[in-house]
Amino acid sequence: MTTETYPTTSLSLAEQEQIARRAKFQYNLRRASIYALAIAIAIWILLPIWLVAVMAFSTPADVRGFPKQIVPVPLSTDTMEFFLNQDGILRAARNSVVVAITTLVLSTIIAVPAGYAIARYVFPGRDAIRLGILSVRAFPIVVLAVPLAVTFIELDMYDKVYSLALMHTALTLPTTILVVASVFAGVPYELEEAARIFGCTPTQAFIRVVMPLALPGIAAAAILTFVLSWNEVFAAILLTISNRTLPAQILYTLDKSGDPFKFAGAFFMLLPAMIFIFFIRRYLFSMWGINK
């Protein structure tokens, strides 16, 4: 009776160390590449914001000068004061805040139950409703804005802040509903069932179990809604004259303004969205399991 023997290969200690060094080098290279890519993306996003902020807090002479400064030296509020003192700017900024917050509240109030129903319940026409919600975004805004302008004039709603908020709600609601529906779809249904087993009603299970888990995603949808409303300009131009929002007011005076006005206006347009994201950031961090 014979037994077969198979050749065995054994690596020397030097070869094992070489393989370990090669694997460690490849790991460090991949890690460095990821960090380099993240830094490049951050610079790509933050550098224009920084340059706009520098110009907004430089003197008008420095704004018009060349080359541009990297740091505002001397630090000056003359450019911002020049912008804020322009006729109609503060009123337009107030209108933008009112419209954006109203749009956020209305869109969230409607999108939460609608998104939950689409994500959780199976009913006739659910796919058609999804397609209908999505198809609203396929129409150019001019298709919606011009008929609405005529309707608002007939109903004495033209050039009103609340009518513009309703228009922005109609524009942002499809996106908000789809985002919120995807958030609710990511919450396991078994958690609701467990809550009901322990005595919760469907409403209590939704409030106590589903909402806390979905809140980060709802906050992200709220940020998107706020930013979309704050930056929207076409409907604001068509539906308002004396009650323009800030983007519409800036666009109206842009061709008659110099560089200080443009840079200060760009910074002022960025500021509310950045402040809003700062206060709601903990909900965004919690989406990745980070406590802040």
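Throughout, rigid core stands for the largest set of C-alpha atoms superposing within 1.5 Å between the two forms. Positions refer to the first chain, counted from 1. Nothing here was measured: the structure is a model prediction, and the numbers come from that model. Compared with the form predicted together with its partner chain:
- Once you line up the core between these two forms, the Cα of Val146 ends up 2 Å or more from where it was.
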Contents of the next structure:
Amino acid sequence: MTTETYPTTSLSLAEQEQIARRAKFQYNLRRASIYALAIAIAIWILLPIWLVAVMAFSTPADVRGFPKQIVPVPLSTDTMEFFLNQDGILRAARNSVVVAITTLVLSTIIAVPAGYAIARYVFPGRDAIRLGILSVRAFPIVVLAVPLAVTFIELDMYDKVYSLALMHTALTLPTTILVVASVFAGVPYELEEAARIFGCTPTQAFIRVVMPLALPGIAAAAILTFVLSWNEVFAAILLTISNRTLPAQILYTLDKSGDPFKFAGAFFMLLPAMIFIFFIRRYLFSMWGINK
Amino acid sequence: MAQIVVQNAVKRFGKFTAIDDVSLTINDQEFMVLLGPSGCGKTTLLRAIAGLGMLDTGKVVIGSKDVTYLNPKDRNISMVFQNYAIFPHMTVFDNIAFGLKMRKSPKSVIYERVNEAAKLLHIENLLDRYPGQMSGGQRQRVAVARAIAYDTQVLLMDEPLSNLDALLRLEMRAELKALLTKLNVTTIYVTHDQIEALSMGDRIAVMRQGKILQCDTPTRVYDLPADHFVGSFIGNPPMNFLMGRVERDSNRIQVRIGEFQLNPPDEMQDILRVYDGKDIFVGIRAENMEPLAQPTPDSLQVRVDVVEPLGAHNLLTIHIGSDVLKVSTHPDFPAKMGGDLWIRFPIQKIRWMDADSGKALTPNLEKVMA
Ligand SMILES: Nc1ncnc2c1ncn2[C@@H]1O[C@H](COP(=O)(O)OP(=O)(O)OP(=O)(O)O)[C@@H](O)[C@H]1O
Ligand SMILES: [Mg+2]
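What would the structure be for the form predicted together with its partner chain, rather than the form predicted on its own?
In what comes next, the whole complex appears, and the chain from above leads the way.
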């Protein structure tokens, strides 16, 4: 009986060794192909970023030249300086920062209670609200463009930094709420209950137990909101003329400028996203269950 | 004074009734064990007493206060959660101290209590650790320490020893019991380990499918199970059950098992008379049957299927008709697999039960069900 179900017992030592070797080879092959795939994907994503960075820190002459270099020798900040000294760029960068920070603050203030409610409470219409939040995302802003512009003009909110921040808040909220909700859902409800057993009111339990545990995730969501606003260009072009944000300004002057400007602008736009990823790396890893 | 009274408690989850009209009184400083199979509603009942998850109907009174609609923090209770629920962002010390800090106890008191509780649960060397750096058993002990340090009149514990290894569990069982007696707290202790229930409880409430089947002292729950389920749930091995046919033999009621006649005692005669001609369960515990090596007129011959030596005693598996029974014997008793054996049934040790409802038939049924 057992020899039938476990045929290895009847094999010679050499045969067993061969089977083990083959299994090990297959295991290594599988690992190698996974690594190869991962490296290919990484190169696919990193190479353009690298090239942009190289260009941004080469001399303008090198940038215009051909073939392009793949390491920045000689290293130079001339290209970046040239870009930042362009008319309106610094002002646009400041606008961008103001809009993005305002958006971050507003969006987070609204998303924390909303996300908590969605994560914790089963209330009538919860699914409808969740769907509603998502459908805002599905609505193409192009459709809304003209009525929005008209409304903003009528309300005397056109071409103002804060009104663009409001618009960005509306645009980013669905994403922020859903991310924050999933962060809260990841904090076991039992911890809150335990806090309430040991003397906390629901509010105290939230402040003392839920918030400290949710904070890294909420910070990540806030930075994500910042990046979304920083990169947003359509509403920015639509709703501002003199108070352009950086991407709107770059887009506006793109066809009138040369390669150094484009590369430096691209690099500058990339910065927040890269800093963002650098900071939330740890958090993302723990969210995905990767150690270190 | 912290007597706990649960009155006609009902808790539903959608259409499913998790707590089905439960009434239970736990006396001041009593150690009450809730025992039952997985999913019978033990945690749900405990949570209702703690104020987590509102009852649909019914009432909870702690001390002299109706707490049915009060927040957990206003019930003067402490609790060990089934899956610990210790705070991952705090050290063990801060976890144990949490309740005391919320209560704004003086620093010296907090320090003293935390160390005392930690020492008791053998985690005094872990006070600086974070929960993420501990084993499941260690976390569980932190949860127990946190509950004890909070120092309330009522202590609710949901399977607080379930994740400890057998040896530590045995040790903690005794220590916890001694400690709780000293603390003068009223305790509700949830477990599905019947040994724990029998050894620790002042009383045991046996639950099944959201109902309390029997609430009694460990001895009575063991010796006088209120029904077939309690008998087969408690004890290792569980109570044996045989099918018996009730028959009248010249005005005396007899219960026949195959060819073998049992003669129920006088006080059972009237009760069993109702079942004349019907089948009933005959329940008897493994250690209450008398195994004999030689035939006697009042014994039943059986064949030994399995012999399991367990050290202090041997456990024999036999069958009578189609019913499989466990008999425990002295280790020296000469029993061989496949050999013959005679069994005598001490009539006072037999529990008679209705074959349909499973309810125990006893002259003082009311008292057993109290
Ligand atoms: N939040 C809930 N929603 C729906 N059903 C629930 C909920 N909580 C518990 N139940 C159901 O109620 C029943 C009783 O659950 P409970 O947790 O009280 O069981 P238990 O006796 O503690 O079991 P265990 O020994 O496994 O912990 C189970 O059948 C469970 O599926
Ligand atoms: Mg449970």
